[in-house]
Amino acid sequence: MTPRSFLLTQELSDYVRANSELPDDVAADLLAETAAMAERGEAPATFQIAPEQGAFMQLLTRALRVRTAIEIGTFTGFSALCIARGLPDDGSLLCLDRNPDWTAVARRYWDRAGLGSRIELRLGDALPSLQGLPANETFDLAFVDADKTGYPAYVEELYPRLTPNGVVLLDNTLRGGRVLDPQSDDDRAVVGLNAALAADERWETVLLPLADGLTMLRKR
């Protein structure tokens, strides 16, 4: 049940992940509760993120020195687990999602990863929650994994609250290849962004073949 990329075959994605940073005992034992979550059908396989796009983006956070980040669609807390784990200690996080159930599996790994201090989460729809925020160039880094036909708005509202140079990561800009022949309005939505974005003078703009899709945009 751990999720691996459409682009990779079994052996290839065994392979990547022997060959970068390997989940820690806490991380482990998320991906792991997790899956057994998904085979019982209490929560979907598909909203976990890889564990190599998860080393991926705790290494960009301590790389590009992020103080302040947000995330959009948190689930059960593992790609919050690697985000705050690539702050430094007064850095913070704040996760917006609406399923009290999931997140407080989040809230359990985040406090045994001694890291719940960094984390705030706040619970509600996510687009108000944060067209609420101030729009002050605030967050360094921002990670959206929420409903795909929200990401237009929620690219919108993340450009004004971003500091100079901030980058936002979008998850599943492949949808599993259907970009190239689109099955439903999610993957219509993701289309379109992805030629909106690479178009926008706004965004330096790369849709990276990691795990399902992977774009990330810097605020020029």
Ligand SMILES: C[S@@+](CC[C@H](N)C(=O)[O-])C[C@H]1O[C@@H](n2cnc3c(N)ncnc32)[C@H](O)[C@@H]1O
Second form
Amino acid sequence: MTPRSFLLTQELSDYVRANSELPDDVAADLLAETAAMAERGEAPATFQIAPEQGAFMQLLTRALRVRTAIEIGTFTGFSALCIARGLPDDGSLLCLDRNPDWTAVARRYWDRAGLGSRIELRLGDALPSLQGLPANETFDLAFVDADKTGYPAYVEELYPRLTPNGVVLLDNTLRGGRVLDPQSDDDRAVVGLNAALAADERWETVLLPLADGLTMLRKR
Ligand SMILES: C[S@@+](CC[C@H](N)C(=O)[O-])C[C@H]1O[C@@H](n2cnc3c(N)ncnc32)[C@H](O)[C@@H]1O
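The structure above corresponds to the form predicted alone; please give the structure of the form predicted together with the ligand next.
Below: every chain and molecule of the assembly, starting with the one above.
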């Protein structure tokens, strides 16, 4: 079958961004500060999700009427800002990350956006944090963007904690195209998980070729 999507040229990528919801001043400043950190060698340049992915996640959160959300892998807080913006006033987002310096930047921007009270950040290794949550703490939406070899365990831990019809978003599931020629343990972990999820009857699965690949799972 003829491919319907393809790796974007710089011009097409700019076009996609320009024709999606644009980051507001707070988000634009966060993107700029994170880019400056990357230039100074204080943070990886590739960690942050793309602006158009942030726009999609904000829209999806609002359209699905998500009230409770969880994020695994927060960094400087852009994806969390987008999810939190899609929540209602009494909604909540729990963020798990182990890096205090990057997440300090995140907290500053969440507060500036007036979203600080909607977001709880827990510092530490994400898997024990997740496993330690009370069994009755459930989520309508989960976004996973941390260590790739940890994804299978995160998905398993999330499954019983999702509400019916709950959605999981997994980032970087195309690995820059390396899913076709895996070159690292991270690549191999994602290839194995992609195949396992496609065959797993518990989930309705779509791998969206948005940015670096965003897999969307709905709990059946
Ligand atoms: C790709 S970045 C997340 C980017 C973020 N979603 C954004 O859009 O800005 C990955 C983050 O996961 C965190 N991380 C990686 N492995 C982790 C682990 N085992 N436990 C907790 N945090 C982890 C890192 O500290 C880093 O901040």
